[in-house]
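In the form predicted on its own, a lone chain appears below as structure tokens.
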Amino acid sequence: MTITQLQYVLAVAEHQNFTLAAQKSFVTQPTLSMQIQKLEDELEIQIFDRSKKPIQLTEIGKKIVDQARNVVNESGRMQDIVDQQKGFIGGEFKLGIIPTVMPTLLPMFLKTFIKKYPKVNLKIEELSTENIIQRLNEGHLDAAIAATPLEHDHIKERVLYYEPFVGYTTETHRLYEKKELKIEDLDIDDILLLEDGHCFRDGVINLCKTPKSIEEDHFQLESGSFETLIKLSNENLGMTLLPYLHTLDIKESEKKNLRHFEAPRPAREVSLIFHKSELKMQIIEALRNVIMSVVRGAITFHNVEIISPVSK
């Protein structure tokens, strides 16, 4: 048994393909589907049921797939180990972060991380964070950034900052005359949505607390971005709730339209997290040392300190 086999093996597990699986971990078919036949020769089982489209795993071979992961991922940790008593900050670092987030954040930290750590290799993507927990999970991503608490046994997660909630609103909406809101001003009638799979969707939805489900049947407009939902709101058609990082790159002719809420102000929470068994550690907390001191800087400018995290 070698830690390559149990590399193939993961890889057919993911791909349910002997040919997709093979070009994944850069191998011949004949080669990738050699080695685990050995390894199902050697062992006396059956890890995949071939007579199936797409290829499944056996009951035993759910149970191989989960300790060959384990094993897989423990066989890095030595070198994790070496880079750590070295302090090597480098190599690639695989990074998964939520769209409400992405936009904003990534260009307020890229540069300066890429600059402080010139050899760390990042790979970023933009994924929900249903897809970040399984990528996670079967040890496709170092980390994510996210909105927490997830709560799923096998995700740690460290806090990167509090980023308060911010009305916008239009000359002809009820409240466009308040100074500053309150929680109890909402009604989700007559506030835009993102569309359903949006994390931030979901705790405007908490933060409303409004017995009645959305899906009655009244005017509701949902949209995949935070420019159309600003859009949509300069035509009228109601207000919305906004991240505070994203109005500090609203057009001037709209800051008039923002409305921060009373303290203690509304806020989710956004975190770094990985999984329990994360190997690459030193360069988790030099990306999380760096996203601290960007963000947490420019909220702190911009007295909004004094917030209450929403629950998801």
Second form
There are 2 protein chains.
Amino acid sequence: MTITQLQYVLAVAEHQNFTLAAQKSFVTQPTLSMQIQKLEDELEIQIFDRSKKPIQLTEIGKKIVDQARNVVNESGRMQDIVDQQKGFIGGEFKLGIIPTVMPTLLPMFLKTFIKKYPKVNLKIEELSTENIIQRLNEGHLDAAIAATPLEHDHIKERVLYYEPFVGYTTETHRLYEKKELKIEDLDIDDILLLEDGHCFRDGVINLCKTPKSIEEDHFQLESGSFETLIKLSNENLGMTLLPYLHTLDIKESEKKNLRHFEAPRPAREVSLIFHKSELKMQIIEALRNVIMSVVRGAITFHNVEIISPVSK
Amino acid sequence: MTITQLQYVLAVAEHQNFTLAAQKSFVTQPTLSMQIQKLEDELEIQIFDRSKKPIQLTEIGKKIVDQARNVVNESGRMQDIVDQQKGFIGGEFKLGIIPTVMPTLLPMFLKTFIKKYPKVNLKIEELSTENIIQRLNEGHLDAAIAATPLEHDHIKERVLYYEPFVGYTTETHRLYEKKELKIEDLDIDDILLLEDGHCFRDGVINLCKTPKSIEEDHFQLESGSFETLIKLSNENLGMTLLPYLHTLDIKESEKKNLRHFEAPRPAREVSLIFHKSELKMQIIEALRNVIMSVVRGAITFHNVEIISPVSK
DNA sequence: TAAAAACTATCAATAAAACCTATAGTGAAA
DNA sequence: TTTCACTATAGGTTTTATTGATAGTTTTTA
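Beyond the form predicted on its own, can we have the form predicted together with the DNA?
Next comes the full complex, this chain leading.
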């Protein structure tokens, strides 16, 4: 049994296809086939059920793959240990960010981070929460920024900040005249929302569970951005909720439509998440420190009270 | 980096000697030297400080060795998973047993165990607690039977039984006339004890901390067996304490000298211990079940009350 | 239903590696 | 100084991993 063989197994398990797995592993298909056969012979089991299309894992194959991931992770940690000892923060680092955080947060910390850690080769990808979880589990992402809590078994979460929601109303809206909004004021049926990852914090309302107030029959939000929501709202289709950081760069003319909430403000929890194996933890910590410091600056400057997290 | 290279590193770390490590790894010394050099080159660090004699680990080398052990353990678990899935209980299993448990316990469970699990190739070795811990950590033992609690970070303990101590007096002894002993009756200075692993249970008296009442100046117990203690006691050198199971096969003529304790009886905790990585856990569980069932039989048959453990 | 496409297994050849024997080098002990 | 105990290096051999070509199989397409 070799680490390479285990990596091949992981590749096939992921792609359910020997040919593709071979490409991703930068070897030819026969190489991969033979190495996996060798491993199967050595363990005297079948890892893959090749009769099914696409290829499936056998019952024991699933367990083997889980364990193979452990071994590969542990072997990867070797280089981490060396880097940590040398105080070296560098190498490739793949970060996923959910769409509703990407445009506001990324510009805030990116420059600072690459200046402070020039040897880190940061690869950032905009991904849905679902894809992020999958790729973290497969080891194709080193960390990600997403709305939490997610409560996935293999994923650890470190809160970066709580981002209050701000109401956006228009002149014709029933709440336009209010100076501050209360949670009770909201009517779930007249709020425009994006589909993904907008959860109110525990103890308030969980909007994730009643995802879209715009019924699919009427129309659908394609690549839902908050810009779109603001425009829809401007068309008097209802009010909307914007994460605080987004309100910092909307048009001056639209700022009059913003309505903050009374405390306790509804907020979303935004966290840095990563696999529980804690590979590349030095870079994750570095990233976390940079982000937390720039966000702290951004939010205290604008005098917004951050509500402390509710412990579960 | 290969698993083999990591195994070589572990061997050298253990033996502090390339030549010996090579022998133990069943390769020649140059093979081992070159593979370790390759790994050091790949990681761009020195794992060993070859200038010191015997060879020492560098600062980072210690961390590398710890992690190497993780990787090797995780890869070893692969076969475990296969065995478990197949319901196969077999293969080599190395068990350590402390001297004061060996002669009474081994005959009780060995036959039953090898009959029930004929495919397990059991290798049993009598070892001191200290050696047991070391070998468990190095992966040279799969499990061991020892007096607990030990409270070692990397070692897990599963209690097998509580074995009461029984007093052994002789006619001239001040306690000979008593039918049942009390703990308060004991005078630490007139009890003959072995050096190793005889601990009274938590909450009673810990005899480990006052190891030998026979001063080293006078004489020393070589390979201390309870037979020796009984003989010394018969010479009127004092009373002694015997673990309950030992009292089952002393001479008929000597049984009149036994004095049980009043409840709560002082007892030693005897456990099956193993590395926290839980390799070969199926065999460990099998062994535990066999031992617990035979011990339960032995002790209930003789109508001895087992004191329930004190929770910490 | 035949042809094409997509995919995996097998084979023989080659490149890479792991390993060996022999020996040189090195520091400690005699 | 010599010996001893050990590790490193060199060159050759064996083993293993990988490849390109191709056969076999199933699914998709025409």
